[in-house]
Amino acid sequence: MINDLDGVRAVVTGGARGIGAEMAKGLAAAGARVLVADLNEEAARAMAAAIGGETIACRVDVRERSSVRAMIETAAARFGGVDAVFNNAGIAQVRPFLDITEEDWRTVMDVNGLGVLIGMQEAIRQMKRQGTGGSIVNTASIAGKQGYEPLAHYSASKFAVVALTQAAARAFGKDAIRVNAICPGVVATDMWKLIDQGFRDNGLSSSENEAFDGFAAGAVLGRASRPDDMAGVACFLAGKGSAFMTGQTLLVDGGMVFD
């Protein structure tokens, strides 16, 4: 099967719930050896217990170079190596655009985008080293392709994440490392709780789930996106089916945006 991931050594980043849980479930599940990583070392050994198997967990703040790379060495060290790798880990923020400070841009684009960079080039110094290639998969956004007034320095963070893929696989493919992203839409998440109340507290919107519901609302296929729609989008990009893919972001929205 093409997407049968046995022997596939892979670290999500943000692993501990919401996205970053679920494509962590779905590539064990298909074969994968996981190393859960997140802010909340806690968490992330909750849900590698929960995982099971050869799963393992570490804590990673995605912001600091020393961190990352000790992820990656643990990974590294406990699987003989590291084949694929999901920068999944991010933040939002809600705030009209005339509000958004030096501290708020800063605070959003040190996880969203220089997370994601730092975690990029450790992964393909790793996968470099062991000269083998590897698939890296970056989460950015429906957000990273088109922007979103209360969310702006959000989306200015996730377009980050769409031009750090593209640049990457240009730079990489040679190595026969393969770089992409996927692009959730309003997907049933703890972040969206905090989106969602990011609008009622700027006054944007008046009820729980307001704002949830609207931007659902633009979804063709008729709902809002649960975590695990990306699992299968995860496991397809760390295997053999996108063995000749690269610098792609895939959008997976139910439809909100047509690219």
Ligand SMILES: NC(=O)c1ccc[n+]([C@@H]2O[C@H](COP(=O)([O-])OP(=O)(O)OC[C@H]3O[C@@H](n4cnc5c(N)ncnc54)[C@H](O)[C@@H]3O)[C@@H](O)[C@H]2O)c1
The other form holds:
Amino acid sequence: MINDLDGVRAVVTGGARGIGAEMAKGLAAAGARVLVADLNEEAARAMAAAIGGETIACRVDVRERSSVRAMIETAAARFGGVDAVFNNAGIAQVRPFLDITEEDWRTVMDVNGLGVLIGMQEAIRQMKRQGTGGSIVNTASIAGKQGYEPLAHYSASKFAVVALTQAAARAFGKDAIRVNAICPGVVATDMWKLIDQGFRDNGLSSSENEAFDGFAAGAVLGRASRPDDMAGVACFLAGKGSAFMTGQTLLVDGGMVFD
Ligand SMILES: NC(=O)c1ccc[n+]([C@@H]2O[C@H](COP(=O)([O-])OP(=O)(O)OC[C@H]3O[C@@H](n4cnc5c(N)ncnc54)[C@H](O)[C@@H]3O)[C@@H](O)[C@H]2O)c1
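Return the structure block for the form predicted together with this ligand; the form predicted alone was the one displayed.
Up next: the whole complex, starting with the chain shown before.
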């Protein structure tokens, strides 16, 4: 079985809900042992319990190196090592271009940019210590491929994720560490509820789901994405089926952006 993840030791940040939770479920269903890590520890623990089996949980703040290091150490101690790390935690913010403040920029870049850098560094250090190689998967976005006006700083942070993915792939191929990214499109999660609200708050849409439906209409497969649409690709990137792939950004968006 090319996607059989038996024996794979995985970590998913932002795993308590949304896309991360569905990635964690998919990985566990394919046989991986999974650490669900999230800023919301209670929700992470509830998600791990719901997934069951050997799934464990911990709190992490991806902006803080000591917290990320402790997360990797938790997985390594419990599972005997780490093979696949999903840097998935992220935040979004809607701001008209001219209204983006320095504080907005730092808030978004801290989680989406710096958080992914730290997550990659600590995962790669662990994989190099093990000498086993591994797979790192970062959650970017269609906004990491195109700039979207009321999400300009969010888009910049996701372009940063793509750059970090490519740079690390070049740096650590010799260590058999693969680094790829998933670019979701418009996914029905709490994040999009917040984005939809942001459009209304800024007078960019007038009714609930107008922005969501408007963006989702761009998918040639004819529907918005569900978080579980990301699970199969997550398993593929963690497993042997993608063994010769690195530095790639996979658009999993129902056909919104063609690369
Ligand atoms: N929903 C979409 O349409 C969409 C599209 C493209 C990309 N993405 C990306 O997918 C990822 C997941 O998005 P989602 O829609 O599931 O979001 P979500 O808001 O539903 O879930 C995000 C999770 O990340 C956690 N988190 C936030 N800040 C954190 C931090 N500092 N440290 C640790 N955990 C933190 C939250 O507690 C939450 O559980 C994000 O990186 C997002 O940018 C989402």
